[in-house]
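In the block that follows, a single chain appears as structure tokens, in the form predicted alone.
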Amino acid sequence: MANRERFLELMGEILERRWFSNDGPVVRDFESAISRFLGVKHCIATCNATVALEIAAKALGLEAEVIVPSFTFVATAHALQWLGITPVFCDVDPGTHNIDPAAVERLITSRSTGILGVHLWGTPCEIEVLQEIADRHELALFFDAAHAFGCTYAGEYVGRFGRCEIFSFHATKFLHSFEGGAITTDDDELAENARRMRNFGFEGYDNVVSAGINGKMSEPCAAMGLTNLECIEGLVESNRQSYRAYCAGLEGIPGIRVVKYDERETCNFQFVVLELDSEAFGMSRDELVDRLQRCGVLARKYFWPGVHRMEAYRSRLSEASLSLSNTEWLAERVVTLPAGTAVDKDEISGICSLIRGSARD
């Protein structure tokens, strides 16, 4: 937690007024402060990120097909499954880990009606690009920016690009609200159509216009995510000390490759993410893995082993490897390490020297 007074005098707040769902004030300054921050018209606060593609993907009127990256989080497709639209899994670029925008070109159809990108690691897609196939093609592009929050393009904030964008508040990201998400857009449309969505289609105090869920962020959540919000400026620096004290005690590890931020652009340096060669390193990614878990570091293999190879998807794409050849060479070589305020520099260091020690063991 950034400021657990600043919490807490919110909390107090929210007690003292017994107002604690429904489109609170809280959660109003919360999406204030998201629009002003980003520089966006319209930030629609959700119960979390996985609701919010949901109900994005609905009032942006997809079906059909939508095509997506295989190399990210499982709800990114599960929340167009779930809505009955097929997830078309798409490649990946191998150097930035994003959709690769020459292959969703391959994969247009007459049943596509969108185009969902990923910010993967709060590194933006090759937005100009896709925007261009989406124009030519007469497809909705929206993105998935759960990693992305404070993260720019060509100097803009992630939020304003496409159709929409979607972030995620969710415990594990850096700016969080121990749950929530949020839909941003300029389009006052679509504002207008999520927020109904959101409220179980409610416009005004008792009129029910549309089908809608209950996709509300809570009052105390909105209170987190503004007490983080205000202390931006102090977690991106944390991040960004702990992403150059891994980037100096990993160099020169044979077979270790630090996945690098572009520091030209705006960063939150959530993750550090490191590919590996087995080969060069002398053991395998889950072997490593193994070993750094077994001595009490927090590394993941992300983003294994690839959505088209979970359910509900695998038993109906048995093919469909053939085709995401980069996104399974990255599934077997990806491996995050811990980050953040909870990690300190000794931490890191001997994080560091276990993956050293470790290699051609």
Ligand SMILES: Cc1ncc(COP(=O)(O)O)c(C=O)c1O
Second form
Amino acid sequence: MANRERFLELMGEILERRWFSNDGPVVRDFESAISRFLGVKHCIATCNATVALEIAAKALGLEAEVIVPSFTFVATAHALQWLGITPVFCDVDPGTHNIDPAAVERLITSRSTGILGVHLWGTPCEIEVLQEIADRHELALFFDAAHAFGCTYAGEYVGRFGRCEIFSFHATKFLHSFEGGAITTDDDELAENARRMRNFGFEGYDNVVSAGINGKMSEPCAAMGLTNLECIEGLVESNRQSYRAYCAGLEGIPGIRVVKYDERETCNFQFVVLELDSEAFGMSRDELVDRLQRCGVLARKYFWPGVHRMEAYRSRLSEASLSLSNTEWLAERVVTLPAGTAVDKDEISGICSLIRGSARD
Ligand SMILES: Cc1ncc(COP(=O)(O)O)c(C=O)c1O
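Counterpart to the form predicted alone, namely the form predicted together with this ligand:
Let's see the whole complex now, leading with the same chain.
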């Protein structure tokens, strides 16, 4: 945690006030601080990003089919499926790992109502191209920005693009509130609908005007989020140092490519992601992950085997829809390494030596 004293101070105030949830003052402070930081009009804090995605899809009035990348965390698709909306899986660009706009265009049908882009690893999607496609086909474009808090696109913070964007503040994210999420938007009406849906459809104290869900963030979660937000520069700096130490330590290892951030933009450097070419490296991706884990390093394969190949989806897809070649190619190669405040310089150097020592001579 970035500042233990500050968190305990806020927790002390919460305990004194005995106001633990239901749009309390710390949640409101957290929402205002997020809005100010991102330069966006509205922030609606939620209990997590998955519920925020569901609320956003409902508030946008989506139905039938929404196009999503398959190379993402399963929650992106589940949020739609849970609402009875069919996620239509789209391939990604193998360079950026993000949804491929040309592939999106090919998947649009008369049943499409929206496009849900994911700013994977904090790298923004091709937002302008996607917006142009969405406008031309009258589709709602929104973004799963779970990885992208504090990242910019063309110099502007992610958070104001499309109809709305959704953040995750889960404990694994660099800006975390234990569990939490948020919907951000400049759209007044959408914000009002989402805020009402987050609280069972209540408008005011005792007037229920629509169906809703319990998507509220609690006060202790907001206290953690606010504390971390106040220290965000230090958190990003620590992530940046880890990322740069990995880039230097893994330089020149055959078959290893560190996925690079575009440092002309502001990045959060939250993830250290490798693509492994097992032939050049001399060991399969799974063997490397195994070896690292046996040495106590929390390396992970990510988004394997691609959401379209996970059950809940796989058995209802046709052979043609089951084949997303770039997604499958990446899902067989990607490894993430422990990053940010979870590792210090010496640990990073040890992990890099382990990887170097596993490579073919
Ligand atoms: C891309 C993406 N979307 C959505 C989520 C879900 O976030 P939450 O755990 O806050 O529901 C995650 C969580 O890791 C994620 O990585």
